[in-house]
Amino acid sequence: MNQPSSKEVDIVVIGGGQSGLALGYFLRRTGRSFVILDAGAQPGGAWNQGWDSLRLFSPAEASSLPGWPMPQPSGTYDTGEFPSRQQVVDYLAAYEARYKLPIERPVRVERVRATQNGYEIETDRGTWQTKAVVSTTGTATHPFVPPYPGLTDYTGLQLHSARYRSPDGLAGQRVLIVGGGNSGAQILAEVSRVAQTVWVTLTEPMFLPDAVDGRVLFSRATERYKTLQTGEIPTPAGNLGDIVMVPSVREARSRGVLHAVRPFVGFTQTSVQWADGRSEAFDTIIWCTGFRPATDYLRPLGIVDADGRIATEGTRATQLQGLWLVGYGAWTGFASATLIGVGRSARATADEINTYLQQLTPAFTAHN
């Protein structure tokens, strides 16, 4: 179908993954017009892009967007059966239609530019005109690997675990994988079983007890988020980016592989050098060390920092009226870069725009 060459709405949302879901769940109330403009070709967001194998670490209940919640697989975490990646990409494409979101797919937004109006959208499928803007696209696109000397000299195949999808290929080879996060000990607990693996944590891994899962660990940050909010020191006792032994890295504990060692000081063309001087050869190097936000289509905003963050209050833009960026980690809510976490920076951000809207004069009203 052929589109406009321009259009007008109230608010464009760029982003169609869980955040910017959760965000149209409350902008419907609104009453205003809004379009979610979303590059991939599919639903589901950065979860499209997890590994073959990734499950969550809460139950359904315990992972839904705002309205409805996840339907829970058959099954119990004994056995693995926690929601899995594609569980979770289903999940999202039937809460969009379940809730007839405008989303446009693919749309790629390629600048956001402040006009006397407001902002302009330039996208690869025309421009959009707005009012307010909320960026939603999250890190998943952005994934970043330290610059370690003598990096762009290494010849092995490297991969960041935003593209490593299955262990198939890896058999026999001495791999290294990189990160302490749940990424890197669920990846480590794969790829141990058919390779050699050496696992490199900066500091030593936070592994959390056998019983506690997500919904616990949740749990618990909140506590310690609120207790922080009133300006205690709240009780150590875990928090988000501490390793969940879910099933597989319980399995790799069994094995004797679940050890970490600190990190090496640089690459020669086939080999890591450590700091005791010695060289060590890996075939294959997997990078679990996390993302960057993926907002380099507002930089001619002229706001945005060297790691792609913005100034916010909240979710709210300090540096520019009429903008917002929600989902992307605690600097915009708590939690928000989360499943059940975003619904209430969604919820917040929603009725902030609204008001904004109301404020302004004159009136701005736009029609799809």
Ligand SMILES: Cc1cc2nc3c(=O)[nH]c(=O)nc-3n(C[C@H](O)[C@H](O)[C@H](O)COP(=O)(O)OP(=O)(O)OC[C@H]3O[C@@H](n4cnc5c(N)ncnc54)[C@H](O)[C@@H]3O)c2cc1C
Given for the second form:
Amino acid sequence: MNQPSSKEVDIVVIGGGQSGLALGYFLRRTGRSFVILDAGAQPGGAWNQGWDSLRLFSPAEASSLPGWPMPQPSGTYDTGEFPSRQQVVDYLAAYEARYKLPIERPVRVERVRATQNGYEIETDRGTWQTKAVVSTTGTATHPFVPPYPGLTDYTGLQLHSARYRSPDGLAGQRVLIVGGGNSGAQILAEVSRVAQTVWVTLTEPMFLPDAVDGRVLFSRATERYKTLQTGEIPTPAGNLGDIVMVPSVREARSRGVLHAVRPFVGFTQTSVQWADGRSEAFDTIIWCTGFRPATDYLRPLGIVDADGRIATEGTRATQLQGLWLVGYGAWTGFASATLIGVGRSARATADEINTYLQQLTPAFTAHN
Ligand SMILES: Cc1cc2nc3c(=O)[nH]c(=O)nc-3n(C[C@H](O)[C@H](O)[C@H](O)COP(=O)(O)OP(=O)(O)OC[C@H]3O[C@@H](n4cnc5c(N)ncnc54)[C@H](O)[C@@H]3O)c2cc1C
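How about the form predicted in complex with the named molecule, since we already have the form predicted on its own?
Complete assembly follows, chain above in first position.
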């Protein structure tokens, strides 16, 4: 790709997954110049990874980005009620083409530095100068594995859920699955059909009632959010992080394998050591232990904490002007890490950026 060494735009959005696209949808309307830089080789962001059987928690009509509803599955898709991840990838690809979003791909942002007039964005394909930056890089490229004594000595196979595709190759093995969220439950459900599994969770897993899918969960959480806005204490409802009883997890429950134990204390070459002193050998460990924000390229700004977070008010960074973070979950906006939820954060952010650029005096001052 031939790029001039430096380009200038009003706004640089870093990351072209669902959050970057939702933001692009609203930025188009401002008439400002902007670019979306995405390291991915193809559209779809995190939906290009994940296991083969992964499906959305919500039907298509409850899983849409702003402006254009996700089409109902038809034709070559298998037409289950909940869209497959390939359907989401195709939807996101069609969405960015439909709105002619200015995406440069693959472009990996390596460093962001504050300058007198805004920011300099250093990438593997040249440099961009800009007045405003929005980070929408998600978490999927930063899998997290908790540190345990002896883990580096363990010689069995270790796999994070980010890289897990299917139970193929695990038949007959002893497999340890670590993590009490939806990834852990869904991967346990299918691996336990071919392998001997032990499921480890920090606390007893929380299962939602069978009838609660992503759509119900989102509307309950929205009610709770609205109640909180009024200053009242909401009645407890399903948590967005609790385990959704998708068909495979219900089936695992019927086989009696949906039981979890509390964590081990360390590892040897072949085994985990339990708190009661026993050790137990496993061929493979699958870490379903989550992710951290992919914000390393913002570290030169000196405001990123050890977990990759930045202090924000809404989506706006509080320690530097002209920087926003969208789509990372509750700390950057209610339900912002979901397809249906990110639109609200994206709209508010685009409005804020537009106001910010209108008010910007020629002498930009960073104050960290
Ligand atoms: C098991 C599981 C099930 C889920 N189910 C649902 C569901 O049913 N419904 C729902 O709405 N959500 C669901 N989610 C959440 C959803 O997948 C993610 O929250 C979502 O993909 C986040 O979108 P994003 O655009 O913020 O980040 P991503 O999709 O991760 O996109 C970020 C983009 O930024 C790029 N990038 C990263 N670093 C750089 C860099 N340095 N320079 C340039 N580009 C960079 C990446 O390549 C990527 O393309 C689920 C997630 C998981 C793990």
